[in-house]
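Take a look at this one chain, the form predicted on its own, written out in structure tokens.
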Amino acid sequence: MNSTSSAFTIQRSLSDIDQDFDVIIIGGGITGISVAREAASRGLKTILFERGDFGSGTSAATTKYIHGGIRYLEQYDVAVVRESLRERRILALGAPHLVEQTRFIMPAWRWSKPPTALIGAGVLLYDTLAFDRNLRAPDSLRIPHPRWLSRSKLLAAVPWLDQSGLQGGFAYHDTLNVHPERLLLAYAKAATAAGAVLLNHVRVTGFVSTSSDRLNIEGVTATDVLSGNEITIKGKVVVNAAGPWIDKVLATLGQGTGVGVDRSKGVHILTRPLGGPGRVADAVFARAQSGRHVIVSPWMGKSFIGPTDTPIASDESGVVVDPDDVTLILDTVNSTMAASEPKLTTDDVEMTTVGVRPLIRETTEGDDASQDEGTYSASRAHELYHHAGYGVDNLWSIGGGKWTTGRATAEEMVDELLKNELQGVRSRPFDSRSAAAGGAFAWAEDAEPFITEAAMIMNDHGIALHIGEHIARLYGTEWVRIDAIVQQNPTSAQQLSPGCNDIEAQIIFAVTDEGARTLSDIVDRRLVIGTIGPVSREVLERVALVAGPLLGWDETAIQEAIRREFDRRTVIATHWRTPVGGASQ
């Protein structure tokens, strides 16, 4: 079944790409997608290649916040914090249906390091740097000033905290990125609506170049991972936005480019809700006496806890969650809990996520990069590398950065392209600071009235109210596309699982309009079901039976896809539950 046409459709086809481009982008995380949106919206012919699925790497493995990074103040990274706070507001105004303002609590104990007074000074500076936080914000997105909570008020809000030496806590707000996968897709769709070509599951294998005394980049070669087909694309300039792997992309050049990348593994776990089910909880910045911290966030009725921040080897591939990663998070949060509170164990962990952060390498003589002195304290700033200084023309790389500042990085990147390689190329004005994401109901307006109205209309068409609200929050104005599918095929309104509000119509939309090509694309990054806990084989079978015919799979291919995806998920879940040495728990 096909839905009607959409301005935000992501069409994945290699057969009709027959033009030269102004900008070729390597990498479909938030940075690459933001560059594609910025470039295409300014009228530049743009194409993006992603070796996996859009946002399937680091961008999907976040703490789920658009935030200023209050802890970066400990490293005196004021410029990054200010930029992030500015971008926090811009991203929230651009997609109000996909964000929520969340109160953070930073407890203060007598032993706290930094001490309570210094924590307070940091919170005050954080608030000061966010001086424009409510500029043009609707009531639902307005952020209040921070305040001090007495010990009793803190424990009323967070009863599971260790009371020994507890003095109180500072309450401030940051913005919950409710479903990072959907927000990234919203910006991807804005890019395609502006004319960008986005290709997932297509790996760039090399550069097209000519050389004399300098290397002149003229395009890239790429391989469709799913079909094996190869293509060559020409372009005026290439932007390497491969995140943690920008140096791997550059290695195919066979010469130095002046880029250094450190990689940090960030793991999160999803557990039973601390404080008990049904509690309207705050996010807690839980810092242990060891100095380590985790964020304990209320999310989808559970607790989402992390991250770790551990360096990984530069040649490490297939990064996975290890048992030690889970133990580190559990030990950290448990050490901040009251003695009377049941401690978290691996039995409470429903699933894990892992991402690799790209960090700008700061090399010093005799540097020993431990977690506490290396990647943990490394700057989250971004840097634009123009490789012309190393004898390579028409090539840039983007190093470092974070989810929150992806738009700002893209704006700066395209400004530089128009000053250099694309000088004289026809372009048009575009202000991404006041542009809505694809599917947003309205820029800088409260989404709730739109969501309520959409849910009521869907309810008239046989979609339960709570499911209609779920769909409207995920898809914004594109709820009408899901609704149309249900009207054509009423059975597609069936829920995939009792514990999740996703329905079969979303599978159809994921394939026909959102570029999904694998079961993981669908369950992990188009729907919600793959992010809220283990996915059963039965659910995978239901997804495959709906998606398979749309993807051209026969019965054998459908069964093989189910087997591979179920096995992949089983291996991931088994690995972090298996102690080193293979002993049973």
Ligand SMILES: Cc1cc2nc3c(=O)[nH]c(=O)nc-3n(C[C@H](O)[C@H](O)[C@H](O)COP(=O)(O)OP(=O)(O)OC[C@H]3O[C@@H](n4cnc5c(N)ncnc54)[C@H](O)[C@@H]3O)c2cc1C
The other form holds:
Amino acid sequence: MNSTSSAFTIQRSLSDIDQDFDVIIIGGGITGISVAREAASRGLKTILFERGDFGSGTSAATTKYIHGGIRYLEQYDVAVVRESLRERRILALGAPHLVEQTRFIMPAWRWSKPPTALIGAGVLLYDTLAFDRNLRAPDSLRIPHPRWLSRSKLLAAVPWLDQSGLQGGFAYHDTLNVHPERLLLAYAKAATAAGAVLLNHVRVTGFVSTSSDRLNIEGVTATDVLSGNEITIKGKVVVNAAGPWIDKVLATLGQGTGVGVDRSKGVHILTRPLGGPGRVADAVFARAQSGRHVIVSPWMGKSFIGPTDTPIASDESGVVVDPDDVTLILDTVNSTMAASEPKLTTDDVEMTTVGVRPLIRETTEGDDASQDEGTYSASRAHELYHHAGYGVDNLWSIGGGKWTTGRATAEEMVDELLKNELQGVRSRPFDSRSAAAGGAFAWAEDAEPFITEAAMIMNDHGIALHIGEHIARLYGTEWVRIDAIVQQNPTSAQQLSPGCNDIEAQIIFAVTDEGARTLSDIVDRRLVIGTIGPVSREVLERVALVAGPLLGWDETAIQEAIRREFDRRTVIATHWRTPVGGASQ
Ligand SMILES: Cc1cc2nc3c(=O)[nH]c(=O)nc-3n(C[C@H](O)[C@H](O)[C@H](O)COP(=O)(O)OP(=O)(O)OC[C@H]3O[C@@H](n4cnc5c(N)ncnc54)[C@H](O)[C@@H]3O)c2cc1C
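May I ask for the structure of the form predicted together with this ligand now, the form predicted on its own having been displayed?
Following is the full complex, with the preceding chain placed first.
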């Protein structure tokens, strides 16, 4: 059953790891993974620790857009929008198999705030700031200019909209990050191929340091949270990319570092497709009379709706979706729907996602969140903190940012390392602006012909065409490795569930090549089955029976893993349906 490892193979254990690195990275979200890719590709000896799974923090909870963020223009955050639009193009060219151009509709009602003319000015500015959007872009990634849709054209495209006072709508394009989990993994693989060591489920517990009048960071201590094994790693510099938790990591230093983080909870819901199956192809940026907005995205045949943006007082990685979060989204979207349209209820909600936005705070030493001002209008800019100014050497933290700007942040970060702590360390040139993500078929080329060809070859080997397309889209050039597993073991071509195109061979590959160590790693971030609706106990059992032996689990461990994962998912699915202080509905 084992597949032979490739350059992209992510390892799963602390054994056989060198003790000395140029760069140690804390956090395997899009920011940390991008830094790992950038640093390793520039020839730096790089190791990354992620306490959960790669991309399981905030990076797993996005609205799924690689976008400029049109609404940030309302806060005059032109620099962030321009940077993000530049990155939108760069990320799309580097991973054409995992992105799609999506038309967005921004409806304008008579009561809209900002008023229609101002929305129009914003859309035009957005387009102007994206002046280079089609540079080197193949047809599939070309973005047209925005345009005004008359009321009737708008309703033909989005029939569920409230018609009263509706004037029409602006249509503009952004880029859908179809499976953010897989794209993040593609960068992780690029980092691995360049020599980085990436470890998941390993928590950094503290810093190794010497102190005189200054604190000199020399490395980190870390614990494998699944095995309990501990490790100490030395490094010339440490980059703290722990997202919303950078301040918690810094707290282990026991002294001030000048970093403050505001946290905001962001929730999405996955529902039946608004307007009926297959009827609406556009994403809708719907702003209700309450002033709140949601994005309603057609995704995997359903509607993905959100986000909320609610300040939260302190941590927690244990943040959960509450009934109020779901009600807020339902109320907002329902208030933009036609009277004749059946309103969404909690019964229509198939699953939820939640994440904590890391928002930088102009600080303050040591104070924890004071959240009075709210986070909706907080800047999505990123910030590099060099802690030398606070008497701590060889340590940087990265605050804020967006999924879209992870690469740019990483490039800036590694430039700074080479100018400072790593001055004189041998490095090599690497331009991540024109580098493909791991497994991409080609840079700046339409992926469809590659996908079609791959699916036809897989079809000759007994894999149904639509499943072959699904695999080629998810894995890019690595489809050959899934195909090889199926050829060795034809029953692994079986679909895991009728509503999903994932097959058993992907489970094997997730463990042997993609660093998966838990059932959630497999169903939520290697396969897509965990992202498109509830996962049944039967599916978890099938996954565990295939993955368990590869992970060295005996029968007891397999049963325990199934029970724990099923219970965890049940708690998540039930919590938001349970009124505060009440019983489950
Ligand atoms: C609801 C919502 C919607 C969003 N939508 C979009 C969007 O559509 N487009 C976009 O561009 N951006 C979007 N964003 C923003 C984007 O998701 C985040 O900016 C980005 O994912 C942050 O990535 P990160 O790597 O900095 O943080 P994270 O992804 O949170 O990664 C930090 C990691 O550090 C790990 N960690 C913490 N402490 C330790 C430790 N001690 N040891 C080891 N590891 C540790 C955590 O487990 C975590 O995985 C959205 C955010 C939210 C919340």
